[in-house]
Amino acid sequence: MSAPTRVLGQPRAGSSSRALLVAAPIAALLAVVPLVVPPYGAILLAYGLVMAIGALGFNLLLGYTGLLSFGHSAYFGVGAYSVALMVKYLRVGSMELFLLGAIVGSVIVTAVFGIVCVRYTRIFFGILTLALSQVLWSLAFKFFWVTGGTDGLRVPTPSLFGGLVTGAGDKTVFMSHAYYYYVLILFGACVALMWVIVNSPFGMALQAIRDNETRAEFVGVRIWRYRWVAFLVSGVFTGLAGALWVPLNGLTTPDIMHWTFSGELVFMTVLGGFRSFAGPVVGAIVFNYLKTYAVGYTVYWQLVLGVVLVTLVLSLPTGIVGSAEKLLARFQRSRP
């Protein structure tokens, strides 16, 4: 571990301070959302924050390790089904226990899948992740006496903070206030943790592997081990997102384990910009709003959404955040 640290160095000293200055006002704005917008708007934003956690995990592979996965719907589904099965068979109602179960399930599945996948790169890695995710989807689809099949499994409103906050009463109010703040707290914790990871010596080593695998191996980076750990962390983040998503949705079905859902995670990350830390977060929130309003306005929402996304990707090749950074840099250069 010491060799890559010395060669790759540490992030710039002021980067964390600048990130905190940007994050603080954004966190303040997110905190007042339930107080100034209708309940539906807060719930919709909660969906976006949940998907942003999954996109952050996915981008640890794509943006920082250079591995394109088409199977992250599997880990999202593992998190969601862990919650649903705990409700069905263990009669659990605590969100903290749901999250613990989802993390354990995600670690087991991701660790096994990672052993198979990370030995390969490029198209071989993508096809393997796709194939393994489809295996889980078919199991969830066929074993209907366990998973509910296409009918899915329902998840009631959970209790929060060890039972201090319960969902008794109006579910809409609970989801738009108490559960929104719960999601926001976990979102902030996940963002902070991922920031530490990608700016640590481990994150620097992943970027070295992405940029030049041969050189990284030459300076002492154990390629397979680093990729496997990155795969594991990425899957756990995505599984955590699945666990937070299912109480919002109230129902989990095999659809969330299908490869098309993995495609949505890819779209979110590319839309926001996978070369920037904040890109997946912005992309997930924007994609969530685009999809929701497209579904609400037309039965041809897939066509509309596809056209909008292709247009955005072609016009903003570096993503929303990447393009904004370029415009800001151009503006600063043009100032006297």
Second form
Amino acid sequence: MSAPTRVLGQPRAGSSSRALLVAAPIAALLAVVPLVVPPYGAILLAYGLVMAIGALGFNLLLGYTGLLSFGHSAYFGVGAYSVALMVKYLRVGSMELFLLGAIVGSVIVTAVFGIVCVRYTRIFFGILTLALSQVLWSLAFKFFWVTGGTDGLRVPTPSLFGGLVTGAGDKTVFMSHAYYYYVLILFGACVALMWVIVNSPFGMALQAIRDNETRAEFVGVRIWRYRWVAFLVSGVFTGLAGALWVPLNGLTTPDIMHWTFSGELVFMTVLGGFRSFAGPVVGAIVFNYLKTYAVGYTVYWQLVLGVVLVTLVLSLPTGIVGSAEKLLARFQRSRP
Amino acid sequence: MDVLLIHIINSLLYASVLFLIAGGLSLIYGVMRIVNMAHGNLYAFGAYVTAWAVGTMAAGAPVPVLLMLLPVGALAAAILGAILEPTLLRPFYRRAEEYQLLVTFGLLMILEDLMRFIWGPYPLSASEIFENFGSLTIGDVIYPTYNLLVIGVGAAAASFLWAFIYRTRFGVVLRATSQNMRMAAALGVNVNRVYVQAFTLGCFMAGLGGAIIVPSQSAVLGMGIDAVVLAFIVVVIGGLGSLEGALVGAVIVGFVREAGIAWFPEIELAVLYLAAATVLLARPAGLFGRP
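The form predicted in complex with the partner chain is what I need now, so please give it after the form predicted on its own.
Expanding to the full complex; the earlier chain stays at the top.
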């Protein structure tokens, strides 16, 4: 880690316009997807986009702050269960209120967990986040009269945009069109927000902490406070992903709080490449397809994913995006 | 009073198995500085191999034969460990900790499905041994004798390990490598060999844990994933890399768990995880860890 650790794909001055140039065609492409692919394809992509929001939040800690959390399933689960409990106890049906509830819920939980966790780094941070996420998992698992236990809680189709769009009618059509666009808009907003965060002075300070904690402290960065805020933002993004995931799935079970789901979030991020901004997004979408097809194709899907992960870490540690950038750079250099 | 005694015995039973798993995990971390997320799968592997040998291959054989077959699972886990370390883990010692965690997480997924592939999705049991041991009465409570054997094996393993590490030449080399790998290498220790031996020994312990518990429970998919999180708790409480810590941690977790099952079943697991978090807050290196 002593080599210059500039983040690959890290913007140079004035490259926000370049980023926009890359983002615009992708956004246009994503917008036409429901019009050209069958509903199932659009719903699958919606799952991928939701996971991408979660992985984007996760990577603020891993890629930008240098902290490997093995407990992000907790915040995803808090988002999902906030929605499910709002349905169960408050009879709420509006997606905007769901998102608000999920944000409030994940802010509270990450604020408390963060105070405990940010004092540690490396392996201790990983195990501590894992242990705390397992606390929530065991509560969701055991308090069945509140959370439904392993049966989980159902979440009906919500109404979007303050009731302008309702889920009346065919659920598949709703999910593959109205809800897909809803997810897409929020995805775009989250990507833009995260881009602003990592390029702000705050984001730069996080990277300074990651690269050299002692020096960052000497320059005057208050390490614990910065880490805590990063932890909070990271958890809230993942909580938001959980809230968006629930209506899509229709059901939330304690499985999404189990630490193996945290492992999947880590997997996605490494698959795409945690050293680049776009890495987790690409990784989450690819992982979603990979898992869906592996599960559909064989009962030994874990074996497939495990082999992919081990091979990836052995041979492509910079992930898909990092490797693509390297290839591109070589290609450009070879041209006169 | 008798009920209390039963609770204590149960706690020790639980602690014995946990010590075997967590002790191996801690030993491996102490020597190699690797947290093996797939460690629970080696425990499950030991359980499956023993259940397969005792319950399927030699079903109906006389009990002494079955008892002789009991350690097969531990040996199989040790062999698996001896294969895994040089092939899969060795390339990662020079790389960041994150990659080591990831590769062992990948290994966890692979081993989980390999066991499903080899032994199918149904539980595998070796209950013949358990039944043959019968039961004894403690006061007016009937208690299975086999559980006492498990506690005995756990205690024997702990003392054997202590003697091995503090009273043999190999133990000296192991501790030297754990304290300063470069210096040990400079003094002529073959670090690669020590690593293989430590990893194999750790896997042997995990496998032994699985092998001795399988007659009273049965081998099921997912048992490794559940076990490894509890082993994490044990080593976090006791201190990563410390065997004394693993022993004390296992006893603490054993007693808390038993008390939890008896008096506060809803929050039993949550209390365990919170206990680990509290210890980590008060003493980041654990009760016996080196900071």
